[in-house]
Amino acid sequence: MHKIILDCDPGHDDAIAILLALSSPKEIECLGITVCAGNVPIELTAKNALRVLSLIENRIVPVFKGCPKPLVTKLVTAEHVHGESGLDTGSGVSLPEPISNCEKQHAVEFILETLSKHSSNEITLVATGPLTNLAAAYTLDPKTFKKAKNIILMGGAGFEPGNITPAAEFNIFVDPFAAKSIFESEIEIFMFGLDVTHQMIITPKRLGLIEKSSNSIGPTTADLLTFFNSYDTKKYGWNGAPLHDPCTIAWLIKPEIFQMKKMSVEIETNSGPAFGRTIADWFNVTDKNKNVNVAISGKSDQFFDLIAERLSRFS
C-alpha cells in the first residue's frame, strides 16, 4: 500500500491520474491532493480537482490550494492544449460543479503536516504539475520534507525535445528553479517524461475501451479525451495524444509496465534555448552523481488495460 500526496495541476491528463489512484484503494491510499498553477491559473486547477471528485461523488479526500505563481518566473499555462476551463471536453458539456470546497490549510502546510505526522519513508510525493509546491515545502523545512520515501513526477525528457519548447517539457519549463532544488535534493526521484508518455497514445480504439469502461464516468471521460486529443494530434500528427500524468499513478500500481533507468540529470535554469531543460546523462558520459530514476519504455497497451480496467470500478 502507497500512502501519497497527489500533487498536481488538471489538467485533462491530471484528471485521470486522480481517477486512477482513487479506483486503486488496494495499492494507493490518497491522503490529499494539492494543486498549484500549471496547465490553467490556481483558481482553476483547484476548482478542477474538485470537479473530478464531484464526477466520482468523492466528499472524503481533501483538496489543498498552493502556489499560485513559480518560484521566480512568470506564470505559463496550456489552455491551448486543455482549453480555457483547463477540463474542456469535446462535447462543450462541462463536469459537474463541486460538491465540496478547498480547505482552509495551505497546500505546503499539508505536505509538511503530513510528513511530520508519519515515519520517515511512509509517504510518497507524486507530483504531474509544475515542482513549485514541493520545492516550497523543501524550502521551508527541509528536514521534515526529507522523511518523503520518493518523488514520483510526471516531468522532462531525456532523448526526446521539448513540448513546450524545442528543448524543455512543460512541467519543468513552467518551474525550472522548483524543478532545480527537487533534483538536486537527494529525495530519490522517479521520472516519467517525455520519452515514455510519448509512447501513451490515446487512439480511437483506446478511447473508445475507456469510454465503455464505465457507465457512470466512461463518456465523461472519454469525452475530456476528446478535447485533449485534439490539439495534440494536430501538434505531432500522430493518432491521437500522449497520456503522460497516469503514467506516475500506474507506475505504483504495476511498476512492470515501465522500464526504469538511473541517470544523472540535472536542470537547466539559465536563460536561453535551452531554459527548463532537463539534461539527462543517458549514456554515463560523466561520473556525476545519479540521483534520478528514469522511465525509458513502457507497455501502452497494459496501461490502457489498466486505466479502463480501474474506472470500470466507479460504475
Given for the second form:
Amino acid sequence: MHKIILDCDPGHDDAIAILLALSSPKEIECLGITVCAGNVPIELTAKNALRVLSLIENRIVPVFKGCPKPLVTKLVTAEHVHGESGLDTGSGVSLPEPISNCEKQHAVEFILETLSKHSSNEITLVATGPLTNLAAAYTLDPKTFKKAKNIILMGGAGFEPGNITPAAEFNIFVDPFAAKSIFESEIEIFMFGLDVTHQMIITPKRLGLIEKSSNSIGPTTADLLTFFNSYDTKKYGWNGAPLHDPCTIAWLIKPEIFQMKKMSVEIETNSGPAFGRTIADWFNVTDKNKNVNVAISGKSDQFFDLIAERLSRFS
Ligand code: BDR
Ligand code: CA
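Having seen the form predicted on its own, could you now give me the structure of the form predicted together with beta-D-ribofuranose (BDR)?
Whole complex next, starting from this chain.
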C-alpha cells in the first residue's frame, strides 16, 4: 500500500490520475491533493481538483492550494491544450461545481506536516504538474522533505522531443529551477516523461472503452478526453492524445506495465533553446550519479485496461 500526496495542476490527464488513485484503495491511500499553477492558474487548478472530487461525490480527500507561480520565471499556462477552464469538455457541458472547499493550510505546509508526522520512507510524493510546491517544501525544510520515500513524477523527455518547445516538456519547462532543485535532492525519483507517455495514445477504441467503463462517470470522463484529444491529435498527427499523468499512478498500482532504466538526468536552466530540457545520460558517458529511474517504455493496452477497470468501480 502506497501512502501518497498527489501534487497536480488539473488538467485533463491530472483528473484521470486523481480518478485512478481514488479508485485503487488497496494499492493507494491518498492523504491529500495539493495543487500548483501550471495548465491553468492556481485558482482554476484548485477548483478543478474539487470538481473532480465532486464528480465522484468524494468529500473526504482534502485539497490544498500551493504556490501561484514558479520559483523564478513567469507562469506559462496551457489553455491551448486544456481549454479556458483547464477541464473543458467536448460537449461543452462543465463538470459539476465543487461540493467541498480547499483547506486553509498551504499545500507546502501540508506536505511538510504530513512528512513530519510519518516515519521516513512512508510517504510517496506523486507530482503531475510543475515541481514548484515540492521545491518550495524542500527549500523550506530539507530535512523533513527528505523523509519522503520517493518522488514519482510526470515530466521531462529523455530521448523524445519536447512538447512545449522543441527541447522541453511542459511541466519541467514551466518551472525548471524547481525541477533542478528536486532532481538534485538525492531523493529517489521515478520519471514518467514523454518517452513513455507518448506511447499511451487515447485512440477512439480506448475512448469507447472509457466511456462504457462506468455508468456514473464513464461518459463524463470520455467527454473530457474528447476535448483533450482535439488539440493534440492535430498537433501530433496521431490517432489521439497521449495520456501523460496517470502513468505515475499506474506504475504504483502495476509496475510491470513499465520498463525503467536508471541514469543521470540533469535540468537545463540556462536560457536558450534547450531551456527546461531534461538531459538524460543513457550511455553513462558522464559517469555522473544515476539519480533518476526513467520510464523508457510501457504496455499501452494494459495501461488503458487498468484505467477502464478502475473507472468501472465508480458505477
Ligand atoms: C504535462 O503537461 C500538462 O499539460 C499535462 O497535464 C501533463 O502533466 C504533459 O507535458
Ligand atoms: Ca499535469
